[in-house]
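For reference, the chain that follows is the form predicted alone, supplied as structure tokens.
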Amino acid sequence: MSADKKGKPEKQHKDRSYDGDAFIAQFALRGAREIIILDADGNTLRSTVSPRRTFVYVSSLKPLVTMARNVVRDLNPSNDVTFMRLGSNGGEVHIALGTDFILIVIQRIKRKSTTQK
């Protein structure tokens, strides 16, 4: 371990290497249509959608995530939100909250046709 100029030991960075394309492809195989990966501050690290659509999702979901975390911490300060699932008629939004990242996965629900013969 090396030391900086003040004699304090430098922090060791965690090895966060992963194959991003394989990571995204694995979610796509499971039905994910749109994937957004954010850092802890809400800055986009990776997205499979346009920058404009990414901005819309992040600007809508970031306050919701912050409010959900605050509610959970108000109820019990030792707890934290780790996963959120939001559903609508057209799809689902899955949000995984880590200490270093936020993962947003949007799935479109395929409607089964109910045609009668």
The other form holds:
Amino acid sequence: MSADKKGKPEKQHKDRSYDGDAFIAQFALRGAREIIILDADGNTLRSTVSPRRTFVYVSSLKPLVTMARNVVRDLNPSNDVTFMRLGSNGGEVHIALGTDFILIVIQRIKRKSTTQK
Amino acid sequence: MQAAQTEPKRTKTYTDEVYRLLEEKPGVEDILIMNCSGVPIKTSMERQDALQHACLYENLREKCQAFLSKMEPPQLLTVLRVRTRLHEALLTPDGKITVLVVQNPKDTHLKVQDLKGNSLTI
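So that was the form predicted alone. Now I'd like the form predicted in complex with the partner chain, please.
Once more the chain from above appears, this time first in line as the rest of the complex follows.
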């Protein structure tokens, strides 16, 4: 199941429709199960989490991205954000900002005692 | 019992030591150390720039912390990294101080992706 990066062509369920996707599987090697792809305006294009949860994430992360952009531009008008990484004890959130899209990857560090999604 | 992990002593000597160690690292452009209320206490930048950086990044850090607290389970921010085209800013909350470092990153991963022939960007 190589060719297509984005997995199945038709999407009936957003959740779990990417289990066979090699691209997603590579992320999952490092514990990153939650991947959200947005276009430049913030509309969700693809997501591996349920729509409700995606909405919750995006609604808090999109303003964060905008804010970071403003911060960086304030300090140096020719500068622009390309990547943001929020690290914590339990996991990390990586946000990549391309010219046409925004990619969000949420990664969990698995501990032996508890298994998290 | 000592809660040594959460609130260790952050004395002046500690901040001086941190500053010195950071200065020696390659690629570091600017260092800014703030106290618990976000006021810069030791910096290599101009006064004006330092205040501006501190203010803006503290704001951003609070928003990030708010986001992480909303997730399940609620977590504390350990590091905030903002990579821009020209440089990279790392903000590390650390007990009673916050360390902000502006450095020149080296994007080695970009080369790797070209070699692999993948069209995965960024």
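Rigid core: the largest C-alpha set superposing within 1.5 Å between the two forms. Positions refer to the first chain, counted from 1. Since the structure is predicted, the reported quantities are computational estimates derived from the model, not experimental observations.
Remark: with the core as the superposition reference, the CA shift of L29 between these two forms reaches 2 Å or more.
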